[in-house]
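The chain below stands alone and is given as structure tokens, in the form predicted alone.
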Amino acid sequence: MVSSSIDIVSFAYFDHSFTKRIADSVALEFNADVQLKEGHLDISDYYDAPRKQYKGNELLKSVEKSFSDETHKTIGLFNVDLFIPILTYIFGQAYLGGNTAIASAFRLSNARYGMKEDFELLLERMTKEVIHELGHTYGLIHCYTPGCVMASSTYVEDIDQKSTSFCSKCRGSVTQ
């Protein structure tokens, strides 16, 4: 992978160890220097109330804002359900060849789905996720790779099945 600088800033409560076990991957997989940052945003002028959601394209505009620059990666973290015009719901949202993404583990715990929560499988899913959107920012899209963390995740089953690592032509296209 191309070496370069990510910033990882939580707008939610997150454990540390949470964080920094996604920023370790996350150094790991794009050979990155990683920061952790917290940011604060007042988000209730980006909740749409008939669909008791969030709007993702408004809350990635605002990361993009004011936490965001071209020196830079920036995702922000979130635990707020996320949607678009034209879905139900995401798990994330990035600029395809830009420098921000959004992710959310709102959707990503066990408890949500009325199951045993599981600390190390969400923990998974939202590195998965987080490695996932910050590679639309290096200008990947979507894979059909079996395994890629490209590959596109309409539900929380589909992250289940995709590695933490890029696939070798994914991989190759960032490091072009």
Second form
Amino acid sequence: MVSSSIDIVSFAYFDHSFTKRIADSVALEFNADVQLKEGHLDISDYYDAPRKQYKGNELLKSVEKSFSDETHKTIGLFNVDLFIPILTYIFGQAYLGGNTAIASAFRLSNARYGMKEDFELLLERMTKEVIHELGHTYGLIHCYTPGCVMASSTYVEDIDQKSTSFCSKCRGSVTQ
Amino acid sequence: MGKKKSILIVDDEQSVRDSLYNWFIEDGYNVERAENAKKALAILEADCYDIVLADVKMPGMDGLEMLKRIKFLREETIVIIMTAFASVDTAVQALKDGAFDYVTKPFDPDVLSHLIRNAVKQISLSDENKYLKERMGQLENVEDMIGQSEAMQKVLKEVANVAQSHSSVIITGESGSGKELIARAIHANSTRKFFPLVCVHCGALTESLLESEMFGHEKGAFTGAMYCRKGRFEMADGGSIFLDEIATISSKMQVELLRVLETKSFVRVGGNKEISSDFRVICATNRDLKQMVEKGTFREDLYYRLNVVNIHVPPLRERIEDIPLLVEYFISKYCASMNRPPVTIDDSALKRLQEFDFPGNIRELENMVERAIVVGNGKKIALKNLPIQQGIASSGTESLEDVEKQHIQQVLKHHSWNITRTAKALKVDRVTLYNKIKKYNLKQ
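Previous: the form predicted alone; requested now: the form predicted in complex with the partner chain:
Time for the whole complex; same chain goes first.
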């Protein structure tokens, strides 16, 4: 294991049981010591008025600068609509082989798509997204093995198709 | 998954370059960035990139001008044009100049994934196509043309020499000696290999049928001509036409053929429009065309028009040293097609094959090997599996003198009338052999 310590830093209001269950899944998947923390950022600084969305690249940079170091991996949790200049939206992003990632629950909620809210489904989606982005920080690229959490997802439906676990090949790379 | 493709991102906005860079490296692509067209072209000159994602509006050279230059540098590079200011004119111009697609920024992650997937698919198909074309070029001469004998090596050398030209070729040789294979090899090794090789067996068609086959016909040209049909010359446009058994065509067809060869144009039966076609003629015959010209049964002018290059394929009995190789090839060919493990051949069976005259040449040998695999024990081809195990066929009613005459004649032919070798094979002295030749009035 390259790094056995992961910080999950929440920058939005999430129920403690929600983040706790995500942390447990992450600890299990990465066999790592996971710390739950709260972070404070004035996210209005990252708001893009014409697009009515938040700048993913800038948020990732700030989390890296203020909340991360080389001794462990850090992922920031948000609940805002993230974008990068070229794409209409993103669920999250990470520095490939780096130490920092971010993920947002904003587009993972059923209510966002006019359906009845489903807390368990939201938790499952967010867990997958967090493990996926952290996987990138361990150097993993998108995987074509059906069901692997590192499969590329561009829609929530894609996230629902995969599991919360790595395939054997990706797991092997993480534990190397 | 094959080798990951390489992508070059060209955009003057750093945030766009970085966003795309991060997106693609997570997909495992090899990614490079350039902030303007000049830098991008320098990168592309130094290295090959499979896909280029380029912005339209950039300071200096714009994306559309860069697209033209990229296509000039390397035609097969996939270029995807991105713009924040969608305009139909720009899109049409980009596609006309060879862009693979045109997208408006920002786009959905799914659109980007689809776009790149389609581009990668296109590259894979193009690579596969290139590979198959190369393989096609190697197919003919290597696998199907077997021969280490001096005679066959000479033929193969002639094939290699003649293939690169556009000259007409006449292939002569006995029936079954592999004339069509030589024609295919010439075509496959020529610059015309990506166009068709159209084969016409002149001997199998009547004069009127041959005419409509060769030149095609218009609808209603004759009873039963319900549709307009392209002729073989038209189908061979860009490629080669192989006229087998050319000696059998009628004098009327000889005139027609001569005219087509001279003008490379013809009129369909029942039509009046002149049609041009660019083809190379390869002919084959087992008859002596020169003799036919002397007798007046084949037109002299057509003979000289066709006989620019002559390749003579030696009969199998003149290259017996190739028989073991050919047998080995046919065994592997038929065992594979019959889904059987490879068999071997008995020494005595192979020796018998090398002694046999093979009037039907390679075709006869091939049939013999196929039959032997079918009737054999599945492990080894024995002498008893060959239809020639008894040696020279005998009806059982000939006199001793008849059998002796026939046998001497056979052995003489086998040794190309070399008296010393024949006498040795027959285990008699040379004088005895001369006496026998005189007695039975044997002639070469």
